[in-house]
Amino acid sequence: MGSEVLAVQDLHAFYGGSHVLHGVDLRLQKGELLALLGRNGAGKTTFINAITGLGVRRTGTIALNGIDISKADPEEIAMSGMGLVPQGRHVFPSLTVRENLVIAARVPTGHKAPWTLERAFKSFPRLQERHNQNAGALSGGEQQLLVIARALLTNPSVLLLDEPSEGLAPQMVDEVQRIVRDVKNEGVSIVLVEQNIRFALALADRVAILNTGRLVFAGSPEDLRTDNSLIDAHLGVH
């Protein structure tokens, strides 16, 4: 870790005349993963969405590899290196899994380990096995696996997750987690959008959490887990 690959500074967005981030600064280093939590409608998938272009007005500066993206649109910002795992799954149903991973993949540059189609099947291997079913006919949580591989092969430099475990049973949700380590592990830098605060400090190197649209807090697992009038305030569990 240590050079900064996003940016964010004093972003303000709005979904028509309503105004949901108030002033939000993040910074997210090479190589690591930064949990954004919160309660609903705390303004963590507005934040995802301001990030990426997708459906609000947005005011502030949004640094991406040191290249300003803030007047960016959605597809300038994805070519020039951020990956969405959007929250609800969003397959292309009628298409099969291989089908949807293809329309998906990005001739990378300067990766020393792209990700191809072949590295996605040999690293979920139950999209391997289901390569010639329809996506919609796969359960919930191979969809998002699915959808985390289609992420993958866009070879992003940031990778946003949003929500990756809801709704998922137990075993899948150990699933995905020990994915999302991997590839934090392979030096992918990560913002990681959760409800469920476990599986979030499980693999989180920085914590931020959002009130109401705006920053609260910004510190390492260890100092929200000891925190707990801070758990309490913002997040309403332990």
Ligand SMILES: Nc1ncnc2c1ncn2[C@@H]1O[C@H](COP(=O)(O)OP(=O)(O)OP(=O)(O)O)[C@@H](O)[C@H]1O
Contents of the next structure:
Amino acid sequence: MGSEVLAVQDLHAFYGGSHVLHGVDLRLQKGELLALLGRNGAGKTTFINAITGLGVRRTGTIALNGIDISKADPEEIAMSGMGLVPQGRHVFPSLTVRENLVIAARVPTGHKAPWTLERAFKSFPRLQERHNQNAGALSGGEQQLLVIARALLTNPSVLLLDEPSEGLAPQMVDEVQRIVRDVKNEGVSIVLVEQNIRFALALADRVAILNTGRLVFAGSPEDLRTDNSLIDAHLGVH
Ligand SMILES: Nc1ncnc2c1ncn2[C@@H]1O[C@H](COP(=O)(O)OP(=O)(O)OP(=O)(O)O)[C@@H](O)[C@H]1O
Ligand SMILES: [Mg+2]
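Moving from the form predicted on its own, what structure would you give for the form predicted together with the ligand?
To see the whole picture, the full complex is given below, headed by that same chain.
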């Protein structure tokens, strides 16, 4: 299928001798938002680390736009079009908002409608207002928006968001949700890792659940919403 941007097959991941992912299969179509859910320690960040080549040994196959990246290093993977918003909001605190963005900006050759600084400021007016402030002076929510904008400026084929709503005040969660929806509506393919089920289901086209390193559910948001036993078994009650 030509529209498949990410195909992960039989992915295993290891920290030293500790075997954390046990044969995960996931596919992402162009323009789709896949929510990856699971409790603390389920292996969600490990999945992100494994497909971006960061800090974990992996086996299995990972294809990005049909190209095998399972042996590539993190820099090659990023250059091939994987954009990451890591868990925990890593801005460069002593650089300004604008500098944080400019440092990342990259337009792959042949890109039709690239994200530029101007476009990012238009989509993220809060960042435009604060463009000259040091990133370290922003609120947690604004830092999260900045990291999302920074990842978009690399013009990724796939945007990976690892718990973007974690630790944010409710109105900032709504703001981040609005932004992620806008980004999706602009055609960006997204893997959204979340523990906030409501946030994830509001945005997802498809949902997958990890439990102790195994995929235990893959389906539509409706399938999950209407099956409380799945939520109880794998996500805890919210
Ligand atoms: N660097 C590491 N070295 C060894 N074990 C690790 C490392 N990082 C994570 N683990 C272990 O791997 C398992 C999966 O952790 P992971 O961080 O992927 O979970 P998660 O689903 O992202 O959880 P959370 O929702 O808390 O972020 C856990 O048992 C964790 O203790
Ligand atoms: Mg995590």
